[in-house]
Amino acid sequence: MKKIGFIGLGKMGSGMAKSLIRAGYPLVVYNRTLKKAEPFKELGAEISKTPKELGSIVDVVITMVSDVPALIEVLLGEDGAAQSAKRGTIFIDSSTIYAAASKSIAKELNRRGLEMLDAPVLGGPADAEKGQLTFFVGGKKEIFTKVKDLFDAMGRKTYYLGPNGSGCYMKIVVNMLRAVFLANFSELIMIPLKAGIDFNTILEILEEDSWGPLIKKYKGRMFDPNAKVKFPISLMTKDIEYALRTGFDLKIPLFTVSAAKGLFEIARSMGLEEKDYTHVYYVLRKLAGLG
């Protein structure tokens, strides 16, 4: 069986090396704050000191990191897993970065002998707990078909979509669509709000049309100033920084994904970066007087 490796035991991390373990894979762990990966020893996974001795001791590497700064690092860094990997090790990028990146890294790991694919998922820390995410895969479709098995143990549904970077690309899509509806939704309930209309009936009346199922999905946690956070605002901000270079990278003009950015990069500076995304809401009561 794969020994598999694991860096980045965060809210999505954790529960998706929770689900190999389920699955019976040896695991070797790593994240940069010991402490998260402590419970893991508990659990049957070794720890390792740093991603380079994961790197030397197992098939398969998994990274679930913050951005593209933190994966070059626990990659390709002085002490980065690809520095000891041994020839064909296969590498598996779960992180949402933007394309031109993740191929970048890619072609660096091929250069030295190694396998990548990028594999951004959709879902939640719940989902991921419950080994029910879905993966978007880009890369080789035979090293695809190698690590399937994995994509199995840890999702519910698994699209390959073709070469490197494309898994990536498909991501980008998925939350510049909630970041966009999140931020045009917010803005556009301040008419009726400003205007006195009774709070719920104007969400009864707009969840009788088309967007009734997304507005159900968020109200939850839009409304509530003390919801648990389960997207901050400083990661959404960081997904349409990299949504608006791919866009460049295309030539692909990002109009709503610009005017979205400017709020966020609002909410940002005032001091709500790690308030779950749906927060932005806020903000727009506060430019519309609202408080």
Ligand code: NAP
Given for the second form:
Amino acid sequence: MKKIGFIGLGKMGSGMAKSLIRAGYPLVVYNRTLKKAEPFKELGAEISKTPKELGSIVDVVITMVSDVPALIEVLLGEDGAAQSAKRGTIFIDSSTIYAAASKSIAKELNRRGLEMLDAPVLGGPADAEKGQLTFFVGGKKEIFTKVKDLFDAMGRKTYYLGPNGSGCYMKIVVNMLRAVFLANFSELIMIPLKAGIDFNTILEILEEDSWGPLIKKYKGRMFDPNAKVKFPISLMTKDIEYALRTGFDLKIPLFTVSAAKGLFEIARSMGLEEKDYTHVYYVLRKLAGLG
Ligand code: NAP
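The structure above corresponds to the form predicted on its own; please give the structure of the form predicted together with this ligand next.
Shown next: the complete complex, the earlier chain at its head.
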């Protein structure tokens, strides 16, 4: 059986790593903050002190870290997994990053005789915990085929989409539809609210329209200022930045994403980075003078 290395035991990575253990894969884990890795010992995983140590003893390395600088550090940094990995090791990156960065990391790994797939995910921490994620995969088809079983262990559905970067392109679209919808909805709902129309009646009317299922999905979190954070403003702002870079690279003007960026930047400047991204509703309330 393939020996798997997992780097990045945050909200998403910890659930994904547990799914691999449940499926019976021998697992080695690394997390920058060691404390988060310790519980994995009891679950039967080995703990590595550095990504480099991990890279030398596994056949596949899966990464689930915050952003591009984090990924470069754990793969190509001085103590990075790619420094010690044997030829043919397969790297699977599930972090949400932008395609140009992912492609250039893949190129560097290939130059060292290593393989890489980008495999960002759809689904949150609860889906990761249950092994119910959806994967968008880019990279060589023959490499994907070799590790398809790992996606099956961590997810409910996997789409192989094409060469390196393809997974990143698709993931950024999914997240931007959410960011733009949230910004747009939060902004427009201020009109009836400020006009004094009853809140429940506003929601009832809006839910009758085609956006109903989305409003129903978000309203529990959105209208509770202390809602559990599923996806923080900090990560969504990072994704917006990555989407705009992708648009720039492909010469696609992303007007609505640019507008949403402004709102998320304001939220950050108000110190709300760690709030759930639906919290932009409260930012709009403030801007609209509704407190
Ligand atoms: P998270 O809980 O903040 O975890 C981030 C992980 O990255 C942690 O393990 C963190 O280590 C590690 N990390 C950050 N900077 C690092 C560095 N410089 N060197 C080494 N490790 C570093 O985030 P998450 O929610 O799991 O998200 C992880 C990725 O999945 C992000 O790209 C996010 O956009 C994407 N994603 C998230 C969700 C979601 O609902 N949360 C859904 C889909 C995709 P420490 O523990 O030491 O900080």
